[in-house]
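Next up: just one chain, as structure tokens, the form predicted alone.
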Amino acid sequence: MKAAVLYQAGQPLVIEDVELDPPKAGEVHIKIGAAGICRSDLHVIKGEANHLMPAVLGHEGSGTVLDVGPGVTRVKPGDRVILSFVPYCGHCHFCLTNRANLCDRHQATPGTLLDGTTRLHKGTQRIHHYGKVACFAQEAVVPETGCIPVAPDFPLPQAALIGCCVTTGVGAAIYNARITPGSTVAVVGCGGVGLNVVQGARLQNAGKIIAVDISEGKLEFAMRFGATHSVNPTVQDPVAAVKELTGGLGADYTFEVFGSGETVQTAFNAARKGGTVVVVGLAPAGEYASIDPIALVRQEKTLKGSYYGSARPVTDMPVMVQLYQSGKIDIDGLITRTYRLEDINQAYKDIDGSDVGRGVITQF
């Protein structure tokens, strides 16, 4: 099969023909229908993320199931499926207490699958998985826990952002932040997760929603999606605005969703007194923000990570097909740009630049 290989950091990704082998008991083979273009994944490529290579990237995708492992009872052939990059053992501590996106074996077997093995090669050399979903490819084998079923004719490029960007998004508003309604809520980054942060706060009725971004297009952008306000540090502080647009207390809720040292201390900066501040960007490793501990104590912030929005795959993205297909959530507007598999570069190219909204690879 076809597939976009990652052998070394800094370098493009290679298209060429791999082998796929046979899914193992509790696994699932799948034709890959759509994948999104998201930042984790540029992260790797730049070197910003560890990861072992060479490596299949893609963690936000859907397909088909093709064929299926011993004991796989979840889905069978001909099934459509979102794929979660947080697959669950079912029976380490994490998962047992309800909170299976932290499951350790997960965690405890990076780019394989959950059995600590490949079933990506080129000849006698492996190819690992990124995030056990490797869906920069033609098809994949993934585990059971990582299949989550939709509807026969439920759209495969709306399928595949629910597999990360708003399940992230939204999750760490509704799930994690659980914002009250009627508060004020400054989101710090307004790309593909960012935007889905302000859909959750708009859906929890919150009263004021302040897009914070670089980009002007993203804060336009971001408007259509809920964003009542916008502030561009390029243009002025981002704390001073953000306290300013809340009566000089700052906002009850803050989130970092672009990943690095410097928007964590905006976003920390920028919480009233017994505020809550929760990350969700993944900032480059080794890279650290500073946050005073005098202001922490003093001042009663909770800060706080948020990872997959603190949502249960197996429950929680059926909620969010239900808010989209109740029109509460818009996903179709999040995707401006298609691409095909050769076009993966070209892609992350337009990431890391200013282009808005989600880009989603659709051909194969």
Ligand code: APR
Second form
Amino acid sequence: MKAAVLYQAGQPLVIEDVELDPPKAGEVHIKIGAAGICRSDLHVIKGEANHLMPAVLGHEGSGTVLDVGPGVTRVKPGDRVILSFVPYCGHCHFCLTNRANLCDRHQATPGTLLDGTTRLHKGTQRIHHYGKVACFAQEAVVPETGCIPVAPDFPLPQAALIGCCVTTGVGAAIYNARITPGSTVAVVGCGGVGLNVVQGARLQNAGKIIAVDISEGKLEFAMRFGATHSVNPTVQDPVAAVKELTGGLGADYTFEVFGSGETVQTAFNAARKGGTVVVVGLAPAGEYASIDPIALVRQEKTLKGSYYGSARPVTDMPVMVQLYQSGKIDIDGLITRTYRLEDINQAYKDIDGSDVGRGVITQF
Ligand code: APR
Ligand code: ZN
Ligand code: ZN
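Having seen the form predicted alone, please provide the structure of the form predicted together with the ligand.
Next comes the full complex, and the chain you just saw is listed first.
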């Protein structure tokens, strides 16, 4: 089957035939239907995040079950599914305390399936599975706990986006921060994930939602997704601007949704005394944010991370499906470009385009 393989950071993805072994116990063989162009894969492509190579990337995906390995009970051939990039073991401390997004077994097996082996290879060379999804390919083998069934007519591109940016962004607002009605919110970075933080804040009835982005196009998107104000850090100091828009206080909740030390600092400094700072973006490995410890104490700010929207994919992705179907969140408006798998390198070149909400591969 055809896949986009990354052999080395800094190199383009290579479209080529690779072999995919059948699913083992607890695994599911998927025909990929859609795959989103998320910045997390780009971090790996650029070498900003470390990963075992070679690898098939792609962690925002959906598809149809082709067949299942022994013991699989949750899905059957023909089912349409959202793929979760944090499948879980069900036995570790975090799984047992309702935080399956932090599963130990998942984190201990990067680049492979939960048993520590790969199904992808080219001859004798093993190929790693990014996020246990590896959906930049025609097919995938994934753990059963990474499959979230949807109705047979649920659109595949929208299902794919629920697999990462929707759940990560909306979840950060509603499950992690638990924004309270009427509060002020600033979102630093309004790409695919940040736009979903914006609409999550709108869902929580935030009073003011301030979008902060260096791209005017993304700021326009943010206004359509529920932002009430926009700030471009290339034109004005973002911390001063957020303070000015919040009566000199700073925002009740700030979110970092780009992934850099600098934007974490912006989010930290733009929060009011007693405010909450939620870091969603993944900064390049080795990069640090400089936080004034005195400000942390004397201003009683809360600084916290949110992984996968602090959601439990199996129960919370169906919530995202419901919010979409009832018109409470917009996913259609995010999908601005569709691509063929062959065009994936171009899709990653386009990611910073001002007219791109989310690119999605729909032809494999
Ligand atoms: N200040 C504000 N916004 C910025 C800045 C900056 N200094 N630099 C870049 N941005 C904006 C970009 O213009 C873009 O709109 O951040 C946005 C990032 O959006 P995407 O590239 O679509 O990234 P996304 O897929 O949303 O992921 C964001 O979340 O899951 C993580 O790994 C992911 O770190 C990444 C982050
Ligand atoms: Zn993602
Ligand atoms: Zn676990």
